[in-house]
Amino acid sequence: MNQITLINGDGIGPEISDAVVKIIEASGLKINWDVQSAGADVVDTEGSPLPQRVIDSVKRNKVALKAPVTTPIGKGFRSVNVQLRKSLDLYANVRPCKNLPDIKTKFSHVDIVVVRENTEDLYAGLERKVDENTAESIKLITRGASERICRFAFEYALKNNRHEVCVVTKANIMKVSDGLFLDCFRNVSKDYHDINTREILVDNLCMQLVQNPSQFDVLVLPNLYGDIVSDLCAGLIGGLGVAQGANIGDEYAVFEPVHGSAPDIQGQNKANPTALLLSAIEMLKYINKKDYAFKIKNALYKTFEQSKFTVDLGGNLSTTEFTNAIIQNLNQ
């Protein structure tokens, strides 16, 4: 039996985790879930939002499914997501953004994969207060991290029948840091003659994404740009409620939705589990359970085609009702 770490998060995390576990169980796949709590709910009792037991569990099982965890804004503890990625060297953040059946959006034929460097850039958290009126943050870009994320993007393109990798920087202004990232992309691209390459500045990319997103295939970006652009791409396909993600390293992988913990709707049974479910589907592919992944994906798509949606997508189904509709389609 497969053993997988389940980090059930806080806010709506436990609700959507329960929904996804029920759907996977209904598919017939047996998984021994190593359930680990993390986030705001454990700070008082364990002194940290990311106890060592959580990291140890992922190292033991190699693969984790993670629900959202609250990240305080401007104060409080450091992001659990950032700590987890750094601790496990999950250097590639992969966020596919593809139109889903019957979800109304401004554009059709969107099929973009955002490959985001996950360990450095401004997200390294190298900040200090210079004086009462001045703070600074260091933008860390290294050749090693830049080359491996660019190589990951090209390898992803090869394995998934993608045709172009586009590097996104602001190298016209940050000539040293973003310039290094761009130089690494150019060097790595020489090993992939069958993949088209493209270079674009991040501001121009954002403009073009909201005009003609179907022109883009695989994007590779430094950490901060990747975070922002992947949320923009989520908006192109229906919002954060349907935006999946994966954090992948050489030894470990953690699959999670892009959205946050939404404490404002916690316990109201109206959270959308789709993003976590799509992340779980990618996880099943990763552990070579592709038949189950395909089966669950078909059931989810059929549910959408029946115009059954949660509130955030314009429907009226509760979390429970939406989950049950997917399970019913699994069994037909």
The other form holds:
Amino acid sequence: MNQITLINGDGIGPEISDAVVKIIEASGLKINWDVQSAGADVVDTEGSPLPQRVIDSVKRNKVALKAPVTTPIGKGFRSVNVQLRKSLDLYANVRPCKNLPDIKTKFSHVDIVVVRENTEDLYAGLERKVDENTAESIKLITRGASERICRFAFEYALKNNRHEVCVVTKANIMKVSDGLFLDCFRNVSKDYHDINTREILVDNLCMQLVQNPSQFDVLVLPNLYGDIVSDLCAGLIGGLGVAQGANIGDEYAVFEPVHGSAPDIQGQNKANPTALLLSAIEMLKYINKKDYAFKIKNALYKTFEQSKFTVDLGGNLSTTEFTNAIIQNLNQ
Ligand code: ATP
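Form predicted on its own done; form predicted in complex with ligand ATP now:
Full assembly next; the chain just shown is listed first.
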């Protein structure tokens, strides 16, 4: 049986994890979930929001499904998400953004995959106060990490029948750092003759995305631009409740929604499990359970086509009712 780490998180994490586990179970796929608690709830008992046992579990199982985990504020904890990505060298953050049936958005035909470099750039944490009135932060870009993420984007495009990879930089201004990222992209692209390439400046990309998003296919970006652009793309397809993601390295992969732990709706049976479910569907494809992935996706799409939505998408279904509707569609 497949053994997979389940980090059920905090806030709405346990509610949406329960929903997704039930849906996968109802699809007929047997998974042995290695459940690992993390986040605000374990700080008092274990002294850290991300105990070593969680990292060890992912290392053992190679794959994890992760619900949102809050990093407690003001206690000196490093971000749980950043720590997990660093410990497991999950260098690629992959966020597919595709329109879902019957969810009304400004644009149809959006089908973009954002591939964000996850380990360096302004997120390397190299910043300091020079004096009382001056602070500086180092934008770290290396050839190794840049070539690795560009290669990942081209490989992703090949494996997923994508036609174009577009690199996003501000290389006209940051000629050295973004210039190096662009140079790496151009070098790597020479190994992928079947994939078209495109280069765009990040400010122009943002304008184009809100005017005509369907022109884009796979985007590859350094960390900071990737963070901002992937939230913009989530907005194009209906917002946080439906935005899926994955953090992938050469050895391990952690699939997680884009949204946070949403403490404002915790315990109210209101949370939308779709973003975690779509992340789980990608995870099933990753572990080669494509039949189950398609079966669950079809049941989810059918539920939307029946105009069954949770409150965040303008519907009136609770988490439980929405989950049951998907399960019912699985069995038809
Ligand atoms: P973080 O910093 O951890 O990302 P945040 O407070 O910035 O957290 P979220 O926790 O993602 O952001 O919540 C932002 C808003 O979106 C909240 O109002 C929350 O209720 C809503 N939200 C987030 N995820 C969901 C979901 N799955 N279903 C319904 N509403 C959600």
